[in-house]
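Form predicted on its own, single chain, as C-alpha cells, below.
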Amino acid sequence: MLKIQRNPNVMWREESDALADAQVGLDRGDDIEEVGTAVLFSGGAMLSINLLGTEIWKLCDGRNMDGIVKELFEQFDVQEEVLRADVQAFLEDLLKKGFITHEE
C-alpha cells in the first residue's frame, strides 16, 4: 500500500488558540467542521484546514491509509466507513494540489 508523505516544501503551522476553540467546541458536541486549526502553506498557495484535517495531515508521515484512518478512528466518535470517506477525500485533494506526495 502506498505511504503517503507531507511534501517537504510545504510549510505549516498549527494556530493554538483555534485548536483550544475547536476541542472546547468537540467536548461540547458543536459543529466545528468549518473552524480552521492549521494552515498550509505552499509556492504561494494557503490552505486553512479543519481539527480532522490538521490531525490526517500530522499523520502523514509515511503511513498507508490504513493506519491513518486506525490512528483517527480512535481519536474521534464516528462510523469507521464515514472516516475512511472524509480521508480519502481530503488526501485526493491535498495530493492534487501538491501538499503531500505518495511513495511505494
The other form holds:
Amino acid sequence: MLKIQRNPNVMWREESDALADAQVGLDRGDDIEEVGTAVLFSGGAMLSINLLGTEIWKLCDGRNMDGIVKELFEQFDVQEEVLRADVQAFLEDLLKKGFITHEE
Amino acid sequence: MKNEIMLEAPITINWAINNSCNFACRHCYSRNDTHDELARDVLFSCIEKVAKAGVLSINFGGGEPLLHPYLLDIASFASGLGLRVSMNSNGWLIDAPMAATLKAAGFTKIGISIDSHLPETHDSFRGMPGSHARAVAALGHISAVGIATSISTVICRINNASVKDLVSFALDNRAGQINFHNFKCSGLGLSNKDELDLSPEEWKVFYRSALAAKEREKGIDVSLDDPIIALLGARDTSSMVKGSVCGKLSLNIKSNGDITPCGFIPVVIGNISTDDLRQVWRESTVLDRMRNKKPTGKCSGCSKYEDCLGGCTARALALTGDMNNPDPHCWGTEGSESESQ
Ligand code: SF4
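After the form predicted on its own, can we look at the form predicted in complex with the partner chain?
Full complex below, order starting with the chain above.
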C-alpha cells in the first residue's frame, strides 16, 4: 500500500486558540466541522482544515491509508467505513493540490 | 475539511532589514526611508520572537539585504529555528561563493530584481551600469547551489509592453518563477508616478497579456499579486485570501523594527522589539480596517468586489487617502461585469 507523506515544501501551522475551541466544542458534542484548526500554505495556495483534517494531516508521515484510519479510529467516535471514506476524500484532495505525495 | 480561519499570527514577515543600497532605482520605495537599524543582539531576539509567535517564513528585503552586516548570521539563526528564509536582492553581490554561503545559511528561495530583458534599459533604470549582467549571473549561481530562483519585476512604463520577452528571458535563465509586481506608488514610486505608472486602460492591457502568458507557459510560474485581476475573471478564489494579502497573511517589519501592514503602507502599528506580535496582529485597528474594507464609489456596484475587495489597499491609501476607495489602477466602470479569459 502507498506510503503517504507531507510535501516538505508545504508550510503549516496548528492554530492553538482555534484548536482549543474545537476541543471544547467536541467535548460538548457540538458540530465542529466548520472550525478551522490548522493552516497549510504552499506557494500561492492556502488551505485551512478542521480538527479531523488536521489529525489526518499530522499522520501523513509515511504511513499508509490503513495506518492513518486505524490511528484515527481510536481517537474519534465514528464508524470505520465513514471515517475511511472521509480520510480517502481528504487525502485525494490534498494529493490533487500537491500538499502530499505517495510513495511505493 | 476546508474552513474559514482567523490566523493567530502572520504566515510571512517581509523584513526590510536595512535601507542602504548600492543602486539608485527610480521606483524605489525604501531608499529614502529610515536608516536606523536594530542592533545585532536585538535583531536576534526579534527573530526568536517572530518564530515563537508562529510565523512560518521570513522574506528579507531592503534596501539591498546583502549590504546588512549580519544578514547571513541572522538568516542561519532564523532557519535554525525552523523558519523558511528567502530574500529579494538586486543580485550584484551574488557570485558563486556567495551563493554557496547563502545556501549554507538556509536560504530556500531568492528573488532577483530585473526590470527589463534588455540590459541597457535595466541598467539605466537602476542607475548601475553592468547590473543586468550581474543579476543574470546571480540567477545562475543561485540555481547551481539548489536555491529556488525567481525574477521580480515591478511593472511600469519601461516594461509594460514586454510581457512575452520578460517571460522568455526568465525561461532562458531557468528561473522557477517570474513575479510581476504591481506599481505601488510609495516612496520614490510616488514621486516618479507620473513618469512611470500606467493608466487604468494600460493596466488592463498589461494584465490581459500577463494572464495569457500565465495560461500558456507551463515551464514557469507567472505570478501576479494584484487583486484587480478579478476584473478579468482571473482570481483563483478557492486558494487565496480575498483582496490584498497584507495584514491577512503577512506583515512588514522595517529596519528600525517598526511593524507596518505592508512595505507600501507607511502606517506604523507597533515595533517588533517592544510589542507582542500576536497582540499587534489581533488588536491593531488599522489591520482590522484592512480586513474589513467597505466598498465605496464604483466598488459598491461591482460584481467582483467579493474577490477584489477594492484592489490594492496600499495604492488606494497612497493616492486617495482612504483605503476603502477603489484602487486607482482599476479600469472598471460603475457596475462593470468581469470579462473571462
Ligand atoms: S470596481 Fe472596485 S471591486 Fe471592482 S474591480 Fe475595481 S477596484 Fe475591484
